[in-house]
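So this first bit is one chain, no partners, the form predicted on its own, shown in structure tokens.
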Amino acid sequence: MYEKPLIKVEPPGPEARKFMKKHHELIMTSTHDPEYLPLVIERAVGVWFVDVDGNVYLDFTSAIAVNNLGYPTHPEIARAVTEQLSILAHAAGTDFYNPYQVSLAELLVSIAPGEFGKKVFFSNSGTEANEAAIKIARYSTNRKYFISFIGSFHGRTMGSLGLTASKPVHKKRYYMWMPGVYHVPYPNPYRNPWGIDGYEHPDELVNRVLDYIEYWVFEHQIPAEEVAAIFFEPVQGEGGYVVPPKNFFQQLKKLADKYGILLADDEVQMGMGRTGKMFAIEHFEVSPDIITLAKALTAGTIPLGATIFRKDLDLEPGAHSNTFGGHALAAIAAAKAIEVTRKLLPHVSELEKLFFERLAPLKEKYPKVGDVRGLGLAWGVEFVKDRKTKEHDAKTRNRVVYEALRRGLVLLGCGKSSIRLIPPIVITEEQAKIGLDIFEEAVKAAH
């Protein structure tokens, strides 16, 4: 096991260049980030990663909240994996039956929060969690519509594509997603339409979404009663891991409830212990209709995604299926994973203190850093280029991302102009301080 960070050859180095150059030849262009991010993983060890260049770097990222335990997989998941596949690795969940679903479906029905029957359907990632909350929304309510927000991210499938608006590239091209989708203004204390101080005024921000979507879309677009759900993430995430005023939720299920309209949770970047909760709604008191979950759900061992939901609004037979979702292996790793992070909460919670207390004073000695926001191990540091007119920073983002990399931290940027502070949620409170100071250092010499 390391103790920090060893930057043997400045990134990248000889061995990192080629790999990279055979990647664009070879893959499909996806979110790499060459110029700011050219970190070539060859293993990885609890929070650390080692490239091909034998560089060590600690990892802020956990692999875009997928690693939440850790690498390579944690040893319990490990063992508990390789014992079923000597059993049972895949059997058609979705056509017969097998202990290993069932018991994990009984899982989550008894954590995800709401006093009421609920029903799981398995799929392979967040946008096929997703693309089944659709389904499951159209269908049992029989209306048309979905109302989601500006600036979430819930997957690159054509219906998922449809509730997301973070970012233009992600439709570009693409016309037509999936149709009947009304996007509206996030509460976002920072950064909103109506230029309110959310951290100041939070109730005055509140309002102004709830009375945009009754008067703007229900009284001029759409008719409320045609309207299945309102997809939402609790923390946003690929849009700048943006935290809403705590009374948001509740507010927004009693315009929900007022008009029989479901409330989708995307816990799929959120969910499994990065805030602190199992599932970040918690911290909202509300009870969602539907539930999505993948990433963390495995912790990073097989893909797993999950859609949790009201028992009455279940589908019919051949209405929506899946082939390989909830398979054996897959469960098992799930159950183990949801067991080792409950353990976790805790720790989670208590490591929260430390990155407020390193990250919020950033923006006094910084004058670049314009917000800092997060709960739990899910923290956004957002860079302007004025504090008065909060002009995005783009260039100073990626700079801090590539200074830490320098110096061995490895980050990821999110949203305009912010970066997502995301170490795996089983690292050390000194390993995290090693992280916040390598942090503050990129963020100086990016000034």
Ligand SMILES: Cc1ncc(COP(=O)(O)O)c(C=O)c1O
The other form holds:
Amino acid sequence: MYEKPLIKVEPPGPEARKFMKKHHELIMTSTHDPEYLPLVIERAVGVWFVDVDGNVYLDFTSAIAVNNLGYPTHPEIARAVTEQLSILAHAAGTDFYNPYQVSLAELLVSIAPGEFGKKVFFSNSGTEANEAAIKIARYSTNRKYFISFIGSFHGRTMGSLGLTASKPVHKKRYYMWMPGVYHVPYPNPYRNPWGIDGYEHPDELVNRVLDYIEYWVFEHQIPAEEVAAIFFEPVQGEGGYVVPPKNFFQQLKKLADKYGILLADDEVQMGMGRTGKMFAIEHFEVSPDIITLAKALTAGTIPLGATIFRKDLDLEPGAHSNTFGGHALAAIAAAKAIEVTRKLLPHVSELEKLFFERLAPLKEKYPKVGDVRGLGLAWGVEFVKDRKTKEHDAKTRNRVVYEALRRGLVLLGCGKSSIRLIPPIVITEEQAKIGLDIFEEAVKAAH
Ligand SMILES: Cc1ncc(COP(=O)(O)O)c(C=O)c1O
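Now that we've seen the form predicted on its own, could you pull up the form predicted together with this ligand?
Every chain and every other molecule in the complex is listed next, the one we just looked at coming first.
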């Protein structure tokens, strides 16, 4: 195990350059950033990445909120999955029955918020979990429309892409994606269309958003009675790690109940202990009708998505299915990941204090740090050119990502000019302090 980062050669080193070149020749262009994040990972252990040139980095990304329990996987999950591999792996879980998916479903419905009967659909990714949620909402209500929030990310397949509204490049030239989605402003306390300081005046911000839905959408565009569900992220992830006011979801639930609209809570990025609760929505004390999970559900061991929903919303046979859902290895991995994560929740809440203490003062010390927000081990820092105008400063953000990398800390951007700080939740206080020190050095250097 490593104790601190070790940079032997400025990234990208000669080996990294070789692999990056080949990668871009052979693999479809995606979201890599060869300029600011030239990282070629050869192996990973605990909270550390080792690149192909032998550099050692501390990871503050959890490989996009997936490897919450460290690398390459948590030893208890490795043990359980290895054992299961000689018993049953792929099991055509939507056609044949198997006990492993039943046990996992039992566990998921028991921990998901809501004192009502629930069922689960298993898939392979976040977007697929949301596709199932879309179908469940439309089928069970026989309604057409959806409400979703500006800044949200729900996936990139044509259904979930309709819900997504975080960057235009996600939609460029793909029209048409699923129609019938109406996007409304998210209650972003720092940056919203009304210029309200949502930290100082949370109720005013919440009321504006709810008014927007009721007046500008329901009274001008679509009948509320034809809206199937409101999709939301309890904390916006790709959109910038934005934490809404505490009472927002309770008010949203009241509005949804008034019109018989379902609440679909996308926990793909924030679920599984990331915020210090198993489900981020638990901070807001609301029970959604549908919850989607993926990413950290098996802590990065085997891909798995899950859609947990109110039992009475169930479909008829054949209305939705897939091949790999209910995969026995994935089910075993998820059950173990939940067991380990549960024990770590107090640790995440404890580290929240450290992150707050270390990150909040950056707003006073560095003029380009516009906002700092977070819960548990899900923190966002937003960079601006000017505090007053709040003009986004993506260049400084990217520079911070690179300055951190060359000092041995891996970070990922999000939103238009933010950085997310989301280490594996198994990180120790000492390791977290190392990362936070490097982060501040990088912010300073970028200034
Ligand atoms: C909140 C949220 N929903 C859905 C998705 C899509 O998940 P996937 O990439 O597994 O399809 C993501 C991915 O980042 C996400 O953050």
